[in-house]
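Form predicted alone, single chain, as structure tokens, below.
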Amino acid sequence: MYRFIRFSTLLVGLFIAIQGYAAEAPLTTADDLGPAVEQPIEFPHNRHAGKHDPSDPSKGGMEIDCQYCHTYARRSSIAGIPPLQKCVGCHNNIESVKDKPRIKKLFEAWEAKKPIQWKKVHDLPDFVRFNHERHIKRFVEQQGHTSQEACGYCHGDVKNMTVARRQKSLSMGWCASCHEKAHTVAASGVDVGKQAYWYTFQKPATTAKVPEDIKAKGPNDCWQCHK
């Protein structure tokens, strides 16, 4: 009878603590898993890296490789932030939108010396190991994809966002699901070279030019993910 009492009292506050979260939690749908994050400046993406306009500039974006700011991604597991005086190289030449907001914002923060208190967005847990290099290796500096392509599927089509938003569950499962695909390791006529290491950790048994693609899964080992 004891056991049973101590039983219904967890199963009660267990209820109660999950009816509290799911109070907390931001409602979500299929195309967007994550809440909307403020940030100190409403950085606009679709401005920076979406489509030119030719018919109308002011309203295009200007398609800036999504490396040019986060530029640790292709040679570290961060993508990184751009720091503030990129932003203020770019904007102190940018007469027609310093009355902005935004930018006034951003200057200020230039003046006073104080770097900008982004917020992260797509935030794994501290027991995951997630290395932007080995994938961008991948996808872009070896199978030719854009930058775009490459990152926009695990963050989204963030070229057509402004303050970016979690659009991909980024779970354990999905990111299985990937490395259980066949992916191309070395296309017709290219030379394998250190490619295979990317996914194996092991140096390619040839260098030789390869007569037809070579494909290969991602790592299956869970130590590859969790250290």
Given for the second form:
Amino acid sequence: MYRFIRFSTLLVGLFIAIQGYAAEAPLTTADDLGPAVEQPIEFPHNRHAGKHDPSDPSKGGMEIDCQYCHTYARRSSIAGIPPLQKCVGCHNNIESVKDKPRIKKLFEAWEAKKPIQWKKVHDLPDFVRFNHERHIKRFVEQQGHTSQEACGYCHGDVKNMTVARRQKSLSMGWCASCHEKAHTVAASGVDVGKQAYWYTFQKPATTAKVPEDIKAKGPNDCWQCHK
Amino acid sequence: MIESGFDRRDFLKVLGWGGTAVALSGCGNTSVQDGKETVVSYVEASDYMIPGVSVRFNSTCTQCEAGCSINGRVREGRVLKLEGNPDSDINRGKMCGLGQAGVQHHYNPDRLKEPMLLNGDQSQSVSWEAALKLINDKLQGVSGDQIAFLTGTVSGHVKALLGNFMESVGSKHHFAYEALSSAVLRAANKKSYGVEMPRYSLDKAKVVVSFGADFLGAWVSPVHFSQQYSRFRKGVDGQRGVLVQIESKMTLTGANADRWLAIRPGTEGVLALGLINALGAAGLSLPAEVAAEVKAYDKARVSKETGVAVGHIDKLVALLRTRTPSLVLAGNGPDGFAQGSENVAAINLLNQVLGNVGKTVEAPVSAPFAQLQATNGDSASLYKLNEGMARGQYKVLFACGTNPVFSAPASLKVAENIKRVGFKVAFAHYLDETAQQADLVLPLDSSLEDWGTHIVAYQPGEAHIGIQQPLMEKLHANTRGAGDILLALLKSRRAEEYKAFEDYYAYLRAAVLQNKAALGGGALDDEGFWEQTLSKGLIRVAGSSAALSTSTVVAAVPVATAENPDYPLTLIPGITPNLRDGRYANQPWLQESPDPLTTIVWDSWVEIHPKKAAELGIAEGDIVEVISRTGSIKAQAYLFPGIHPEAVSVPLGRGQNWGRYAKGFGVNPFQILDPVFDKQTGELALNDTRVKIKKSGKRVIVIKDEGAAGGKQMGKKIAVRASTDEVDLSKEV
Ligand code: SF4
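Output the structure of the form predicted together with its partner chain; the preceding block shows the form predicted alone.
Let us now look at the entire complex, which starts with that chain.
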């Protein structure tokens, strides 16, 4: 049953994705919520990255760029978790929240030099290599999207969450739904743009304008992810 | 060995169904751990520490005595993979399989984690303070003559500390023991060339005649020689080098040779002298005393004694006459006999009359610091210690990183004699056979967690000090390096002298920096030089080079071992590139990687010539008993044409009684070796054991890659050559 749901979601996602391409719409895909995960510290992403509220600064967010804390994402295939040092670096100087239970917990861990045991929210099977660095390079550094937008393609609208929750299915079909959009590949599956392989269960739809060609936005080789 | 009825087909069937089951259950993302797995961040991170990005550190491989310089890949604080350090003259960026398995030594689940008091089968963890106090108490009132320290080959600053410790307790009884050593070769070389270890230049030779030197597998510095070998094969002046291997049991090098000659065990020296005689007859000018000495070795006699056909001798002579310079090597074949020293001397003499000394046998460069120079292990030193123990001379024995109870012949009764020592301390990584005999066991750091300096015996380029540095934090909080333990012991004796050094690292650093100028760092400040040293992983120093003596030494005549009709065969223990003397047998990669010649895994075997096997009615897989005068072992027979019909071979390194990857796999031929010693050096004559063979009546399936079970695939062709678009997969499956 679960597989069936997953597969239907995938098809829906694919459908919307292709529609999205046809309309040159921004990169969006259907949501597929992951489990709600309980974290040792309920980290408020909204407070850090959310929209600033000039009328009541104590309520709104601070519009901190994702990459200010998640610095590894642009430097490594793995985004990692920001070191405790990073949290403490700022919070040392924010007296107003120092007595809050969450911040107390943070400083307790810092004094004890004990890392916090976060629970993984996004996980891929071990045979998949997703590379954060390349995606940030392309979407943020080359194309000038904001981090929130680029990270949001896969992580959803984190600025409005407290603890993060998986928003997209992160399945292979879902990845491919974007990758299919901008490379020249013949609909028959024969490579045109020197891609070696096309997974036939998702033969790209042809458009009326270019009956033989469709475009995919990322590399299409199996080994890009399955190394 | 498989003894049940569960054969390969059943195995594949089960595997197939199991695989299908896994595949079916795997359709969802079952390996995904959203919300379950923890992900732990750094508390504080240096700039270069990025999750998913590896950092590399240079260090030194300690898996064998070649001392290759290595480069470890470290990610998220864990060492993952080792490579060779391209900067090193020894290995130039390459490594061998044994070295690769070093990570399995480090992460080994059987490593000792706490100091332990042993009493028979009982063991009890103690603190380091208590352990060191106990040692100090036991050293109280014991004279220096009653204290012995047993190590393997040791060099660098840990050797200096060891020397100081021994001096502080007034003992001169340091024994460096290696079961597989090149001691006979070194002693013979000293006589022939004036140095123990000349530099061998295979890449300058046009023909190499190797008497049992497995330089591609397990001899002296195999990674270095493999690279020389590839240049040798490409050829000097466009002439591809020719390799002739003469041995009783084929080694990996023998399998690569252009011509492999089987020789009757122990007669290598006879052949060498015969070749000299024949070369003289073919026009090579020989010094008069040499000519006189070898006159008796005419081809017919030599051929009869060695089993090498006259035709082959003629061809060899022609080859050596037409291709110069050549290089003749003496390896682990000829040196393992009562007449081992004479054998090697005769082979060295061949190099001398051929004029190779100074051309392909070159003067070595030695590092300037005598106190750091290697004390090379040999087996004679163990027997000296053993005699002392038998006499009850020793009250306190330290054993560090060596396992004589496993690797000495049973007839020497090392295990029993150790019991006569009042107090035994073992510095050990595992509870191996020797550590089991100890009263106190001190757990050592793995070589990837410890500091060290190494000066290896075979220096192929400039004098080279290998730096060993931790590639990651200690896995277990309570292990220590041998240097740290020695330093702690010294501190309780000579507090004033050593109080400045908090630990072995501090000692090492201070000692290196003290000699900064001599080590070539005169222009740098201390910090800069130290940084440079650690990042390079080695220090090159201008060494001094001793001249080789070219005067010919006429070898005494080697005597072949007398025939013994009760024990008609010679046992040649196999030295395999993976397992060597067995100290690493608990690294499963080494157990599971097939032996290069027989492709057998996870087990011992008895190599026997097919002709001999037919004579004795033995087929592959028969469990046979190999019986010597001092013991017997049982293993599966493996019919192998690469062995002399009068010899059998059982590989060394298996048959341990400890370790989850070693215990219960195979047998230990060390145990049944006859106590025969090389007459000149007192080394155990490894290949001089006479045995007979008895069938036990049982037969097993030999687990191996090669041959009928592995190679033929039941008559099916396994590889088809066609481009993918020509293949109709539906028809293939
Ligand atoms: S030869 Fe192999 S085991 Fe020996 S030091 Fe070199 S890499 Fe290590």
